[in-house]
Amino acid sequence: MISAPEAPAYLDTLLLVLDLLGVFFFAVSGSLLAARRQFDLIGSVFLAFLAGLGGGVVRDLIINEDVPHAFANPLYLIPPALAAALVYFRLVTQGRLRRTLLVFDAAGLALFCVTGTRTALAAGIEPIMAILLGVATGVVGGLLRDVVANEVPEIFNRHGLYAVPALFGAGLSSLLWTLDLFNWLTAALVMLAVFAFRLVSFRMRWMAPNAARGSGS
């Protein structure tokens, strides 16, 4: 464990606007791919509930936090129901934006990849674990989401990358951290960068490397 630099109040408050703007976009994923599968209701919150706290959860449970923030702070609660609300009235659907569940989900890893290191590193984790753990923030909650939905999960997605944005996001965050410069214009720049790398990677059909060389097309 290391020891780490007091952040000012505000970039506490700012963080804690983004990881619940985080579990929106992540929830609403959720539900429209609820829709998508022509889930009920209470599927599509059940969705929208595991996409949005999943990696949050997992991140917490690591750093041993005696009870995640998803548990501790009722407003967490408030993105997910909406999320589901949005879906259900159709304010949010797939037919209104191209590749929406994409956006959202791509959303949601850009800002969970970056709060989620921060949190484990103002958690006195090592940068390099605090790292993994960005990812796993980033990533666990559209895991457990596809997996349950009985979807290939888009982490396995070889249309695009997923993994390697958020890996990115959360090395760079660190980074930053560690060269005491994290801030809300850092920060900021980091998830639209890990954004776009998510969305460009997708459209360009960027792959990583097969798990054995020369093997598949």
The other form holds:
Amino acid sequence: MISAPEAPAYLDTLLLVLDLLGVFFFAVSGSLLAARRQFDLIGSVFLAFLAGLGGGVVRDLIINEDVPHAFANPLYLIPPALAAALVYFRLVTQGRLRRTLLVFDAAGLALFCVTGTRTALAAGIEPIMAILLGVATGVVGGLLRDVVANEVPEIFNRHGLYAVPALFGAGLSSLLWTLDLFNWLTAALVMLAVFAFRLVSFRMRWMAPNAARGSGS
Amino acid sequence: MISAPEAPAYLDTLLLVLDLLGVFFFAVSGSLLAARRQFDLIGSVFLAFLAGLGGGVVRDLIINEDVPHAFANPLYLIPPALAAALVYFRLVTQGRLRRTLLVFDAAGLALFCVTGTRTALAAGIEPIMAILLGVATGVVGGLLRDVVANEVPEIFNRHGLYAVPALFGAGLSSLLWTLDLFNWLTAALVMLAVFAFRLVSFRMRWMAPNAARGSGS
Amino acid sequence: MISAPEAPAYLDTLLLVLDLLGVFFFAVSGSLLAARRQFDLIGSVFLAFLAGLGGGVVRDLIINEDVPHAFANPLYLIPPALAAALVYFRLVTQGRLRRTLLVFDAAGLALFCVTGTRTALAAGIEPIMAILLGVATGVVGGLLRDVVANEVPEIFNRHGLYAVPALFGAGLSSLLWTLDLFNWLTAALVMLAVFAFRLVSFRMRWMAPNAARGSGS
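Same protein, different form: I have the form predicted on its own, so give me the form predicted in complex with another copy of the chain.
And the full complex, kicking off with our chain again.
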């Protein structure tokens, strides 16, 4: 398991809780997508696991964890199961599936880009590459969810920014870590900022420039 | 390589044979899909490798095998090559591609959910997580096959159950292992049960509940 | 890190340069695809990273590198960033996106099937399995690019050969290595041959046989 020797034990516990919360948010986004696409309960459980655990597992494979967190700790089974149950019993949707999905996805993104960057840094990855892994942790679960369900991945949706908030959160986390300022308070603030950044960018329809300057205009 | 010290040597050999057989069945399902989609022989070989080896490689990456079985043992090259050849010379299809594909896919699923669970357990994974890895071994190859070929993955097909038989087989395997009752006979019985479960559920059009209760009715 | 003890140091440096060049070519293919699909700049950067680094990262995960090359060496960040910038400022396209994409993709394929095979061999993988990993290094980046962007993967495109040139290049590289004839000159020649093979096969519309003999005729 990963542990930063210099970090106080409470930070490890806190980050486990936040990581589980991130798994839960993405898992809900997976089950909501299954509901919208009229998949069955099994497909819902499957997308909950894929969306919730995909980002962290890919990150852990890359940083060469012994066994990915999610497969070493049975606690990680709970959030996807809970998510599928909540969606099944219609406790997280009031007929506005798209909007609810958006909020849960944003919350997962905010948590994962921070916990992902921190996990990579604690494993000894260089700060600049840890940013890349933090972004990957944030976007890969949602990407797998969308690719497997044959949706256009959210990351290519031009309605609001997606990877930019993740990059912002991962970059800030890596900077704070390098400056020895990464703690529960700063981590929580970064997460809140990423969450707000994502939702505001969606509401305001902020758009990134085109892939090729001037095209599509 | 994986080896369970307490297991008799014949069980390792038997499970290698069954694993190769599972690779073959999924590989045939990949080549049949290529034939149905009118891909070329190269695409057929490619889908045979992806469907046949995908599940086991992902499982081995997660349990952190030194090098995945399939890349450490050249024997694993034979089933996909054979599968593509059989489909090319039209030896496994009589004009009913969809049905033949279904049977081979079910056989692969039955073998892999058992061998996958056993491989994870032998690598020291906890029984409950080994179930998850067994299911993953069973469904990931077919999932990659379908995603890459731009099909709706079989796992979301509402016509019959897919992941449930795999979960049943992986769960039973893990239970038998924990009770020290996992041997060639019980393994074979579980595989047969999964195979029958999958095909009967398809024939009887058993359906899982919706992702959200009451929706789509 | 990988190093073949018997290889002169210049070969390692040369192969790093060629690998970075391959990343660049595939990264450009990713950004060009983003431009053709009218994705935004972020999508362009994302597809550049995925197409450029995907093949090598999957290869390194399979041969169980400590941390994949691309995440251990910040130099690998440069080609994708450069590629996205060149496409953004319209420096690599003159209105013929499809054709330009084809050439860059072919160049990446040529470089990666050789460097991928060599990396696997240097890590101690058996020559025959190293061929498979070389082909995977060549095709996986482009495959991920196409799957994520919801395109039919180039590997299934019946217009010209794709995996065959990669197999030819990986096979020849593995043979040269086994014969102790793998050096900068032979590596470069193999790359050129693969590049020419791919483009000529496209121009001449060479086609592989069908997945099932006689079908689709």
